[in-house]
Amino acid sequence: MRFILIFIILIVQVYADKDSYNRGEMLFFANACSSCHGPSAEGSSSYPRLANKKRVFLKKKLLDFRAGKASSVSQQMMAQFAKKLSDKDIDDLTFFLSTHKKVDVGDVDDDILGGFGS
């Protein structure tokens, strides 16, 4: 009986993680994060890499930005993006980034709204 219960919990967790990953990916592209941080969240010389960073770190930064804590112009810009994110959005976005799989750039629909990947 325990084995069946553990198996069911694991199956539910796998599907919940997939949904959270997909929602996080959609948020990343819908909020134009890819415009600065790159389609694979790889960053650049001006913008930090977000892919595969620790989830706790990413969540703290987004919560700080949402609260208006910014010590530079680029952080003030991030605060404008973060203030419209809900707690669920931040959870999904940080899950996506911390477990990031490289996005095929050809898979990103580059439309006026920022598109979203796979």
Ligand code: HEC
Given for the second form:
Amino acid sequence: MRFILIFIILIVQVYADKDSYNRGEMLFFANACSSCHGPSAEGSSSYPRLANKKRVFLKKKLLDFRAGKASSVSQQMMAQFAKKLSDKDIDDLTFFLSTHKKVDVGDVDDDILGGFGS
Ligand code: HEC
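With the form predicted on its own in hand, show me what the form predicted in complex with the named molecule looks like.
Starting with the chain above, the whole complex follows.
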């Protein structure tokens, strides 16, 4: 009986994580995070990579930005975006980013990429 219960809890957890990941991904694009940090959260010269960084670190950063802790122009810019996020948004975004799965262009159907995949 106990095993069945543990099994059910595990299944529910997997679905909850999947929801969190998908919602985080949606928020990442809907809030324009992708326009600075890159579509794969890979970052570029002036914008830090976010993909696969530790969740506690990302969470602390976003909470600080949201609280208005910003000591440079680029941090103030970031704070403007963090202000719009709820606690759940930050939870889901950081879950998505810390467990980010890289989309390999080679795995994507050629038709979707209009022939650029090959
Ligand atoms: C206008 C460009 C811009 C947008 C849009 C933006 N960011 Fe940023 N973000 C930055 C910059 C620049 C920094 C680096 C700030 C600094 O100097 O510490 C940063 C830093 C961060 C950090 C800290 C990372 C680290 O390694 O220090 C996190 C986490 C983050 N952004 C998440 C987000 C999320 C989530 C969104 C969408 C809600 C977002 N950002 C939207 C520009 C942006």
